[in-house]
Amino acid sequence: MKINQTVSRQQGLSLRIVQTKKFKTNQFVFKFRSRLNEDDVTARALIPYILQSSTKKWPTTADFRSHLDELYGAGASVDVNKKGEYHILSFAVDIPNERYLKDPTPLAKEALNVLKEMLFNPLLEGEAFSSKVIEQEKRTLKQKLQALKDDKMRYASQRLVEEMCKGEAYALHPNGSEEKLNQVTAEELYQAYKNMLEKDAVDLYVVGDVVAEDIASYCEKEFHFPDREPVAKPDVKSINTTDAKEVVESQKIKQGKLNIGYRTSIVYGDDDYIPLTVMNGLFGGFPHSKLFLNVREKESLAYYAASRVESHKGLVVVMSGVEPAKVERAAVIIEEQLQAIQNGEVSENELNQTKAVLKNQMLETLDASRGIVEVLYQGEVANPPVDIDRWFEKVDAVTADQVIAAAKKLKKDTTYILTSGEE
């Protein structure tokens, strides 16, 4: 399968277009890329839901709204996540294609109006972001910070992240921290946000029957992002394991979480990254894996037992619900799965299956344009950028030798127990 897409390069802005009559609304999507940093994290973290509320020309979100649905129920969002080491903003629109419409409004122009309207019109008082709207997203992330602690599941998988990675980058929450946020100042909101426009690696992608020449011509006329240094690539492969380490919590829970963090020294655009992958999949990727069929449902010991690669930090992490009496038990089926396919426990069946249901998923994220965005975007941040349009060869290719090779560098680092007990 193969992802046509058109990149070019203007001042301080990547365009990517991918051409496809596949879809009847058109996406836009600007990614901007900084390396995390604990001093501005949480200011960062704030500015896509400050430009989102507020505008010059639409002060209001419901004036924001009113618009949107003016230009036949248009939809724009925004995102904060991170990549490996790297913090991304996202703000996207979707539009309808004018071309399925009776009326020839160029929507296409007006989503990149819109993007432009909140990216380089926000609400200021002075040199400063509305004070009413600074308050109203941090009450917001608040809540959503505070929601974090509540959800046991997403709580034990940062607590993993952060006792293992302790000192690195990549231990910071992408939304920052509860502290942090009562700290920042509306003049550190506002830098931040320059520095977003001056310093990020910005990169626009446009998905949908567009005409790519138009597209182009609007970037370089209206995005005026000055030229800048290539974000600075994080060294995620120099950090040796040498003792693994156990860190147990305690809290009023009855479900217990056991999550176990490696690190394989493998990221995405390595050679031996798909075969990762794979192996990911007969451990605990899928219903199929052994984490699933016999930690969960032979040895009955986990509510759920998973595990996931952390594609661009070189990690895979175990998680797993565990009745607390259960968590020893558990903790050593999980190795023995793991064992079982370092020692060659890999059946032609079982890397059949899971490279068929490997292809399915990508197939399934191919079949969105967000999908197209994140799977392009995923091999634009590997640096150098991946091209993904031999993925499925690449898949169909990797053999037992080397998912047992890739399951061999893995080297167990923390154990996290999330416990009951008092807090």
Second form
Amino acid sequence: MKINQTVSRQQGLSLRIVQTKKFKTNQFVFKFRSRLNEDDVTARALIPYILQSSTKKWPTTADFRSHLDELYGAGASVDVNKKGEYHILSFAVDIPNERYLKDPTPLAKEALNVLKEMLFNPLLEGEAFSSKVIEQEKRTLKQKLQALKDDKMRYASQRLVEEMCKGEAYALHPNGSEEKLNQVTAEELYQAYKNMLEKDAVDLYVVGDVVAEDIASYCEKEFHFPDREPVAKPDVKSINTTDAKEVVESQKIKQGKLNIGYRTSIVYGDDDYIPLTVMNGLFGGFPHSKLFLNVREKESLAYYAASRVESHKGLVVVMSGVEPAKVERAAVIIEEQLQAIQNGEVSENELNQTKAVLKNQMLETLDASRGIVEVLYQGEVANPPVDIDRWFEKVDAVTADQVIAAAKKLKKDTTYILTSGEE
Amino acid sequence: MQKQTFKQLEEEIYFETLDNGLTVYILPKPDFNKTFATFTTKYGSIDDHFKPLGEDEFTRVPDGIAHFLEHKMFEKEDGDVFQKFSMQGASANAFTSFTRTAYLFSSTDQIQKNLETLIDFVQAPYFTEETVEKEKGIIGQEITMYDDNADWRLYFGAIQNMFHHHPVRVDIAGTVESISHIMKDHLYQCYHTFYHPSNMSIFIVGPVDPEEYMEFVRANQASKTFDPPQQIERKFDDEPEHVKVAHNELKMEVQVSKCMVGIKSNEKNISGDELLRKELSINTAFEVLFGKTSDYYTDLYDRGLIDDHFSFDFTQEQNFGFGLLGGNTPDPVKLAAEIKEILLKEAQNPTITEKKIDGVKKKNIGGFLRSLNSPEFIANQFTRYAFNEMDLFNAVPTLETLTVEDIHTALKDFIKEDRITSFFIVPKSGGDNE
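Got the form predicted on its own; any chance of the form predicted in complex with the partner chain too?
Below, the chain from earlier opens the complete complex, with every other chain and molecule after it.
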């Protein structure tokens, strides 16, 4: 399985074009990456929202969105997240391919124009963003940060990471903090924006039925990024794991949450990373995994019990929703499942099944244009970058011994329990 | 086997109704890796009052049974069907809505084997008292999880405000209490009534050869025996046009208040093109009035009453329908009042113009094209449309012919003061021990 991509490095920008006729729309995604950092995480988190709310050409959200509607419902969206200890700001435009429209006006260039206006021509008042826009977007982000606490599943995941990685950049929420939000100044915001354009690692992905040369020459002509130093690589492996700790919190809720974080010191790009993903698939990644079978199906303790790998930080995290009175029992069973793998209980059958499902999942991801972008970017963020073309062969080659060895690298770090206040 | 071609979209759909009544649709997507298939029955949470197959009297079954049945279908005498799919490199799932239960898999390998597994497991019920009891624990946890989910409570709170009797007001999963009454015989009764091939359809989308797959399904069905198709009789109590309660609210462990305004539809027997036109008219009206380019959205956003998670939606099924508008807000009272005022004003003196509709039409055409990138969307929506005697691929042509008059009339019919309700989720205050 090869992804047919054209790679070109232009000044300050790395451009990847994946040509495919699979989709009826063409996808354009800019990724800006810097180190996750307490000082500017909140200001940076605001930038994409400010830039998508108004530009010099389209000074209000309504103007901007009307323009997108005119482009046959081009979708513009922004996103803020983290990958390991990198902070990543994404700007995406997804636009119909005109061959499916009665109106044959070429739209790919229009999509790039939208991105150009959004990134380089924001609505400014002197050397700052419009104060009205700043106030609005601060308010919206504040509501977003508060609403995060209202989704108990996400809340428990975030709290585990905060407790587990105290003092590490990874503990920061990519959207920043409410406290910092109240203090962010217009100057800091504008500085964060300039830093983003001048210092971040910038990648542009284009997926669809497009002419690669046209895209490349447009970028050369219209996107001017100054040269920059590579973004320093975070050191996420030399964290000393101390004794496992447990944090219990209570709220007036009905279902308890039991989340457990393990350190692996294996990150994306390492030789044992793919064995680790297979091990995670066996442990809690899928409906045939040990966690699902034992915690949910055999013992009826939970509706969900799953695990996932934090690829660029080297963590494995277990998440489960459990009746508050049964949290301890569930914790014991989860631990037993990990021990079972560590003790070598990995059948040929389970191993093959897990590989088949992992490969299936990857192929399906590649059936969505955003999926293609995310898979390629995953490889790009690793340092040195990882070529994913050999991913399928590597999964096939994983042995039971490698899976067991990866499982043995899991060190329990923190257990986070959200329990009912009424008990 | 018949074929319908959508030239502009470069899509073809093949379909056939088999002798036993099962309808099969195949949409080839040669460039895709994965094949996605659904096996859906026109049976959802609202079908709680019906004449069981072969009986003369109506019966009522416990709340949450369609969803319970969906869970139990996966367990067989020789183990769990999830395992089997997983062994064949597929991921399987299922969902129950108000009107449908769908079983599905997606896979990039061993497609025919997975398709066979899908069809065979849905057509081979196996329930025992013991496994039914065990499932109550799992579903109990699922219900509890939703109990803590403020968005879900908001959604259902608004629906419960609207409906007096209609079973749409019951949570799809039921309650811990209601599912405690479910016995294996209930499951068999519902299964035999609603899982007849004539009440079901299969949709396959992916890099498949239509002739080969149609023949495969034909042969599979021909090897099994089914009772002759029979008209399913469902019963719904008379539902008043006005809402049950004009307002209600719930205190929860949340930081931000949430507000939902619901409008109850008065359509009780609608299908086909009429339903399609109705649904598109109201959705277009909502987009013109509350979309991100609208004056109302801009005003509410500028005043801090809404954030960018503000949403609106209108759903119409054959015998119930509703519109919902709302989201997170610092002042639910004010937001609900504003939305209500806008709706009533627009029903009386609509400001919607030809030009505004044109913008929305263009946007929706693009949105539809984007949806066609997703096999899941095509399979799920096509089936929903077909069960309501509508054609998904007719949505854009119908949209193109909508007029200002259509939209004004739809709004006037739909929005009446006594059909509007509001529901809030508000933060629990510190000392509250509710």
